[in-house]
Amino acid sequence: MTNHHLVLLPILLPLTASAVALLLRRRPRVQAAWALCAMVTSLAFSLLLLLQVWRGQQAVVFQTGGWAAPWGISLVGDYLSVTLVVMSQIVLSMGILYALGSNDSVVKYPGFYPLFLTLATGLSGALLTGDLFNLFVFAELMVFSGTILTACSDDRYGTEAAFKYFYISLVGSTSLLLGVGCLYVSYGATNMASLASGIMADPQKPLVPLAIAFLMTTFMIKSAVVPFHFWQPDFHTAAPTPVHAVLSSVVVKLGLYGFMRMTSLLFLAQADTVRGILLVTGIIGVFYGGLGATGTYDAKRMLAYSTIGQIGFILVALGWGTPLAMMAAIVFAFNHSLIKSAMLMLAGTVASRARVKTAAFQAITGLGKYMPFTGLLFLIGGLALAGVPPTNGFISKLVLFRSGIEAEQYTALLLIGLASILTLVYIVRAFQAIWWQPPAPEALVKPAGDRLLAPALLIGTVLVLGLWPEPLIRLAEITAAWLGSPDGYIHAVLGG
């Protein structure tokens, strides 16, 4: 067991920076620059933590207050949590960079950057905590931040969307607390390593099935999994672009992280049942998200529905549950976060040039005539979302389909293969509407809009990971192997 303070920094840095940002509220430019520097610094330490885990080939553990698990609160940086933290903080850094060049009124509010940094704190903490109750605490911090940021949106439906998000999150939070309570009554702990050890020894306690049901409900809500998806399109469409780019790309991955912990650490005896449910809901989600994106009226709403479909692909991989499928899920989740955040920023950039800022196709049809470079970036991102080479999206689909062939899941492969065509359909439809069709005669185009630096950097990364995917694939392979041996996590946290 390693007691290393490095695992604290991805949580502590954005939290401290948020408090300092409040003191800088009267100097908005300094506040914005401070937020970006703090987020990039946090990302740098997250990368150092990943390097530490990779070199040490074990989890980096910090026992807060010096109290050993299970009595104290453990922060655990293992392959899975640190990989997802790095993924999240890349997108969070780009979200702040986009906000620096955004024309939205909300980014000029004194509370915007402090709330954005607390959102980063909540997400990083939820991924790094080794305690289920503290996962609830960090997730609530994330919910409150996301709700307020959306309520302050320039979009007139922002307040309505924020209420929807808050109340559905309240259901998820209650469900999580009930699940944690069932496990605490049964095993006397909320520490995940201690729970895993206890459930392995006696997996048949009466409240365990109820705990699984509550936790699955929570994580399905967090990732907008069908049938808990209904809040996502309205909420994400109304959120400010820099917030939307984070919420719909990395925040939704918290539920997927929960499913991975459930099937590879906590509930090994019941994992096949959980995977079966994930497989079915994943296939339904791929079709539902694809069809919803194809038929919607708004570019940002299209991408919100697309997230439901893309999450479905990852759930299918988790449902197969083989080492190669787990590797595919990690690669797909990482790549999707980069692609989706870039695409949402590009949709926001196009909307910022419309007379009234909106991503409705009626308002932005033909505006691409004035934004050729934006069109190039959107085309590359769209091809990546559809899984076309030489992008990282192609690598995601390739590894996913290979894992399905290895698992001999030919029916599921056929279904998700057919559903993949829908991605290409709605991307081509959007590209045609914005960049091929002529603008309406009465259309007014603003001379300048949101800046392209953040989405351009993300699209560049999409191409780099498509042409040179080996480091990510190797990391995902090691992470999948780590997940296949839960004793390593348990021993790192509990010792022995």
Second form
Amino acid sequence: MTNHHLVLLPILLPLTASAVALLLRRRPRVQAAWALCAMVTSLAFSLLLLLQVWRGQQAVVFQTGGWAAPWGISLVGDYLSVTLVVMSQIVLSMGILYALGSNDSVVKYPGFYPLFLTLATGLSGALLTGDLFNLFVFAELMVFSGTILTACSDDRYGTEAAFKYFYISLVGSTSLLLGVGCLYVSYGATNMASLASGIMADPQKPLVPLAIAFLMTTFMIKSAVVPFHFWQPDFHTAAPTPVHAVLSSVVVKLGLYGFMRMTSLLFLAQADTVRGILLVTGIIGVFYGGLGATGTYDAKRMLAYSTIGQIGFILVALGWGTPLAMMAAIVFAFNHSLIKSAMLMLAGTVASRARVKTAAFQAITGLGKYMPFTGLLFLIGGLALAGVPPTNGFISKLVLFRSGIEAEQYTALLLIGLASILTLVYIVRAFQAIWWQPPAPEALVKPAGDRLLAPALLIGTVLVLGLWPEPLIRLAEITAAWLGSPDGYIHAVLGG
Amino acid sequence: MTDWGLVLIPAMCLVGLTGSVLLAVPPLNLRLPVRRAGWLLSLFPAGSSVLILSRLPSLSAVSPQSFKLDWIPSLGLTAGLYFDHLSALFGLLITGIGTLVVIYAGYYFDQSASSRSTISPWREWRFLAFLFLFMAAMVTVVMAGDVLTLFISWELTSVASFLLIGYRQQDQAARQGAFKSLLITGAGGVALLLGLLVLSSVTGSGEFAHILTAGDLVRSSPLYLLALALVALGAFTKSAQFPFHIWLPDAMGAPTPASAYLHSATMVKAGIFLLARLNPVLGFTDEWFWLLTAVGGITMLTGASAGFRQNDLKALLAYSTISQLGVLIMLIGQDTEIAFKALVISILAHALYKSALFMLVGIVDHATGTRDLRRLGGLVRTMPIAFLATGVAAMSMAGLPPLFGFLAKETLLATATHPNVPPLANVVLPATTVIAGALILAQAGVVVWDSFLGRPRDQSLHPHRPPAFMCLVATVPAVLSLTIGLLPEPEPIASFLANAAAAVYGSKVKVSLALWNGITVPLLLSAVAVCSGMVLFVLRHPLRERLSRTDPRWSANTLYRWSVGLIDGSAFVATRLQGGKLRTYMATVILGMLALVFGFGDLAQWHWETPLTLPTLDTTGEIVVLRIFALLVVVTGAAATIGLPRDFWAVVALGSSGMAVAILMVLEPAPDVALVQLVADILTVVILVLALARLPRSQRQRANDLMFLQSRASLVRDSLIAVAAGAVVALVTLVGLTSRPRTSAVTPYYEDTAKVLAGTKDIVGAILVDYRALDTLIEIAVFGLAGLGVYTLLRHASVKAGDHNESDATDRQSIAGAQDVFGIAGAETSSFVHALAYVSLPLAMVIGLVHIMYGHDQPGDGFTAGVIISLAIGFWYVVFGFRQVRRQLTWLRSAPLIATGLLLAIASGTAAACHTGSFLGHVDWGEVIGISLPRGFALSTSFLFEVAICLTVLGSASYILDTLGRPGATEHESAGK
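Next, give the form predicted together with its partner chain, keeping in mind that what was shown is the form predicted alone.
Okay, now the whole complex, with that chain kicking things off.
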């Protein structure tokens, strides 16, 4: 049995760092620097982990406590989870970097960095764990961290939004617990690999369909899929900018990860039904998110709605479910995380210059005059969101469309093509409102706002991945191929 | 095959981009005026032109030059360039006119700077940078070697166009024009991408070198129509074809150099280029013919007639551009040899005269400050050179000999009257062409006559003389159209155009540039067009007056407004769905869950067929009474929480329900779980009661009232949803209990190994701190967060929200100075109670310690230990009050306790990793070090873990107690009364 502690580090480092940061609560500068160091180190280790998975061409499995697979908890770093962990940790690091240069009062709250780091722990853990119950626990950690972080946001609706999120998340957690319970009762395990092999052997147990329904509910709530999305625009908009950047880009991907595992590992027999639902909800989401973003009054809220739409695109790809479509889903998810987090940081930067910190268009119209460089970044990011080359957003759209053509899904393609025009509408309108319209005569602008380093780095990556997408595509391709053979996963975890 | 030299052609333009940014750096932009910068920067497009020209002699008509790069090898996608005569023709137009436009732009902006009183650094580098960005992209479009390169640069031209149209940002019309153009071309871009991808999926490759040879394959494919429709949509939007032409007139808000360059000479021809490029693949079918002919014809007429109405010179030229673009699209649709001859000639002729006219209009605009035909006139006196150039260019536009435009019109008419044109079209086509020709001729006349000749209509205009070089630059294309027309027989040009046409046609095309071909049908038609055009020109005043008064009620703009309105309307509806009420949100989410459950569960299938064996109550033995009693308490307690009107009683009922569950667990027997349930239940009740105590009575009453303050229908709805959700959970439990296997897959292993490997008889304890220690580690982190969360919400967030006026800064003062609120119901407690409290805490600690040390073999663990100590502390808070507790229990500091707990757990796990090679592995350190310990106690990782759990729980609970026991809020309440 291979026992690789490397899989543990992306979880353990942020958790340890969070505890230490809690002790450093009276030294805010040290605490912030510590949090950044820890997160970047953790990112470095997840990259190392990715390298190891790539080199070894197989999952890196760690059985905690040395207890073999079905009995203990397995942490599984396979292509999918490690890719997503790297994606998350890039954005999380950038989130902390942004927080360091932010003028919000929330980042000066002593609990901010510890909570941010537990959020990171929860996310990495939920992705890396090979055990459904353990996933529940990590998801709880994320829910708590996210709720508290938003509750103490500078936004005056923070507490209310956090409250809503917490309650809806409770439904999600209950549902996950019910789903895990159904599976445990039926197959006597919570380890995903042993569940998968159990379900493969006997997929007709009476509680399996219910388990699928419960798990789908959970993951749909996690990824804010219409009609489980209601918490998302309220919650994300009210969250502090660095947290919003993380929530709206990587945290919402957890549900998608769940769907990938469901359709490619756990429920192969029922995968087609699941995919059908994902396709339909995805198309609805693409339109709903696009329209919501067009109709809303606030730049951050617009980007939150936009996430519903972009998640919709990924769901459509998952719904097609061909290897090429899975690859498209991974590429899309990865790229969207970078773009969306950058865009949110830029919106936050603009908001931080408004007299009273807000991203409402009413207040920020014309403010762009004082920040041309932010405008350039926003334009590039916005075009990336709309899938205009030479950005990575275009690459996402390209592989998505290609996979649709290969799957001969022309109706769905035309629909999402139509909906993708909505992205252009709201992004261009926002850009014009902030950067082109003259400011209102009474508008005041603060001399300094949040720093641009983090979003600039992210936009740089957006461009690099747009011009040279080969590494990401290659990784996604291998991942999709890996997902196509669940035996590899089961074998790696259970051994033998 | 890979010819890196080709990359130089677009690269030169990119260098120009860098150059324009560099020249704007502060010391330089003062020294170097913008007109010099224009001259300097024009070297780059000129260089590109030279590069293209130098390649012409070696360019063979059959084998194009190409460049290929493996861009995304995993997907087999390449990026490349493909250079044939068609690319060369377009490339020369782009770089040639580009050179002139850059010089012209220098003067254009210099002139606008002249109105500024002081010498200031020029700020137009952004304009030049966008212009060069466009140029590089456009050159790449026409040289694209594969569909992706084409599409990427295609979209970049749209973006550059957007930036240039919106260059005058303060102008609302410019902003809206920019938005409109990007929306329409962007939407077309999506269609184009899909179309190109379909095309490359049909042919199996994205490279033009391959696609162009696969025409038969494509035409016979079932996807042909889809590909054609999508590609055509992309081309039509970009090339301003009806009904997508509406963005082009609105794009005239751009500075004139951009209009001259992008919106007449080059970018709008991208669609023409694309369809021309793909003609060998998609063309030669009926659908192609009718689609292109119809759309092109309608566009030609729409543009020509709408242009005749315009008073703004730029708008007039924009509409005539639309008309000309329609002509080009129509020509491509014909698929006859003469059509392609007409195509290449028209492209060249139009680019020359239209760019000249735009630049001249820009000069007029700057000299007089207006482009309104109703105000201009008599400008010939101030700007004779401009007049001459305008005259020549306008004659070319009107298609009069001996200009190049005449040739273009002749070949166009020859195409329209070609015998291959099918019936119906062979009447309509020549007729529309003649009508459009007449209208365009009249417009050309209007441009020259009404702005340069006659009397100035507006005496307030004081035109100044434009810079000579600026006029000269604008004259160059006009002169070119004259010389090409006049040269006896320009053989090199003719053969070059013939090769370009051949690339479109797919086989050889003969091009002669002779103006006189004898008296033919086209010539006669041309004469008809000229005569009727003359008539229109003479009658222009009454006609234009009339036309401009009749405002068409329905136009393509209406369609645009409707679409945008539709988007905005549905967007409004979409945002309204997000009502903000948690009740609705929850109802929808739970309904969604139920829908999934019923959809997936397929309940009818299995539920009724397999008879469920209802679990029977074990009625033997005497404890059955207790069991039934406990069950009754569970149910009534839970039901009472809903029914009881006072929140305090509801909390108590909930607590009793939980207690009864604990009893049931004891009877199971599961003492471990029961103990945890018991202490957790007590803690919950204590916390809830403390929290309630903090809320003012009136507020609690209001919350209670509000809960039932809603319509009966929604109460029924919510109840139904709740009952349905409850029923589903009950069903799941029932099925779970009856269908589960007798023995779990994991339990036997735990039973076998617990003693040996985890050092305990108690498998629940072993699962918690050994087998699934990671769960516990994260759970205690969650528990710690819960405490931190309560603290944050009540102490930090509520302060932010303005609920209380206290803040962290005054924390210590409030501790020191706060009036203590303690005692039961506000009454001072007796010294007996004090003594009880003093005893209870150490006692609780001892119990906790025992739980931790021996919990591994008996019921009890770190969690219960932590909760028991916390309960004792809670008792202290009640008895002694907040201040006293904080003063006496100095060690009780929440955050360090939580952090220490977590770090201890992690450290213990890491130490185990060093010893056994597994994080969170089981090590009995007492055994390892070899110290003797009391019986039943082992200094193992399990013990350390239990301590860690206890610390974290204690920290979290003290956070909560500390927050809830703080006097601030009560004080506030009394102050508020």
